[in-house]
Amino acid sequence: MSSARPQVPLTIAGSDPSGGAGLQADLKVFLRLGFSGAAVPTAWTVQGPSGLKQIKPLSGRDVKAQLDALLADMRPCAVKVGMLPSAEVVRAVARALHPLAAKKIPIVVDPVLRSSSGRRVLPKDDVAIFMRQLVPLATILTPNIDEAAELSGMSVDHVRSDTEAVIRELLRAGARNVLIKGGHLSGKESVDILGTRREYVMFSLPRIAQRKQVHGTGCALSSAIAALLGKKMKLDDAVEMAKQYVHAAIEGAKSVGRGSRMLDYLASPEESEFELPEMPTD
């Protein structure tokens, strides 16, 4: 019998306790990729399917003794950050996670600037304190494109139609890797854009027709690069099966209340090229 201690990946989001996004979200992802996850709890959120009605953040002192206890225990395989309702709470990660990123654990940063339905959770005033402390430590950084336009201080209109050029503002402000993703454009196909240091890469898949949203599509993302990561898959590799993934679970995706559909989190993309490599172990 192996003692090799099981890898596991981390989260640090927002608690939503309709299950769809947030740390349930992701910790679902993660089992789904073969892993039992950890999850470290930065707001809780009173919210249903129906939408957000209301973030309660936690206090910096508070996300701090949650990663202190845990990262004193075990060393993460990969790293998501969601929701930081703060610049306190910002600070509290971004010191935890420095020694993970000198150590090249694989760190997903996904920043969740406004919810879906447009209620603002990090303050605007607090955004320079995640550019300047916690972007530098980004394996890669997912912003959407209104996201990627606040960072880079441009217009969405700019992210839309020079890509590239937003990519690079955002390279230089520290981030490794850059994925824009382009579920909110409009158009026959959902055209997400890596940029590394080297070179641009375009993930393209059928738009799925939807009549009503679908809620947690941005923390699957994330959160299945960071598994796959963690899985020791190459960037592109990763940043590919992970949006097949999360197509089929859009595609897959059912009403649970009145408002927004939930993600068909057990989902698995039938013509995928790749195959899931081994669980790594310590």
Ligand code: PXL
Second form
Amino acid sequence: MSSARPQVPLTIAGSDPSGGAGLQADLKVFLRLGFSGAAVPTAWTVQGPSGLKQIKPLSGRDVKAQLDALLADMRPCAVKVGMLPSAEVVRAVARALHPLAAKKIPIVVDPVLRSSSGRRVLPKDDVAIFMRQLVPLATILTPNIDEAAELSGMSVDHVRSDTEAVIRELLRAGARNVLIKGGHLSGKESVDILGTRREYVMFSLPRIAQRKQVHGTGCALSSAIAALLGKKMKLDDAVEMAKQYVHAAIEGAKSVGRGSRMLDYLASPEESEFELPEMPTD
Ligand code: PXL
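Pass me the form predicted in complex with the named molecule as well; I've looked at the form predicted on its own already.
Let's see the whole complex now, leading with the same chain.
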């Protein structure tokens, strides 16, 4: 047993009482990857696995107060940013993360613009502030196709036909790396494209046929990337391993009642560069 001070990743995200997405999901991912994480809520939501009913944003002041108190006492090893419900919350988070970005703490920004069911999360008028204030702090930005289109001002068709141009646009906005998730495209493979300032890398895994929807896969992927970057893994290895973990978690997803299946957070990535604890099988 090491007696070194434990490293703590932080998620700044919405609360999903179903545990399928948001900060509850992020904390489970952190724990699976070996961390006891910290979490600052930005909103609480009303939902069960069958869908999101309401989003109740916290005020910018309340988010700021939580971040100030936490960051005065400890420095996280990595940060994941998920649901941001308003411009005032975007500002509070950007201000608090500025000093961490300056110290090169990895910051994974998952631009949750809409919920899985299509409900708007960040009002359209507030997207410009998100682009200006938060995107430049991102070590990696992880939009899906629709989010990439909205953030870049390009059409969804353009994102599909010239993903690299869209990545270049988002890099120009200040993100250091961009991962466009193709999971929402149909096709036999689920292909994600990572664009760095030097190269483009494709990650492809077979798409899993699901009889019932799962939600929260974007949350799980971004928090897994944050945790692995917090372990000082190289970015493309972290993305690859996070994707393998989420793939295994989708394969093992189980129904917990009505609505979406719950990801199998205890799943193991196919090949682990890091020794992860074995999980019991039943
Ligand atoms: O999957 C996007 C998402 C993120 N965060 C919270 C959510 C959802 C979708 O429902 O509830 C809290």
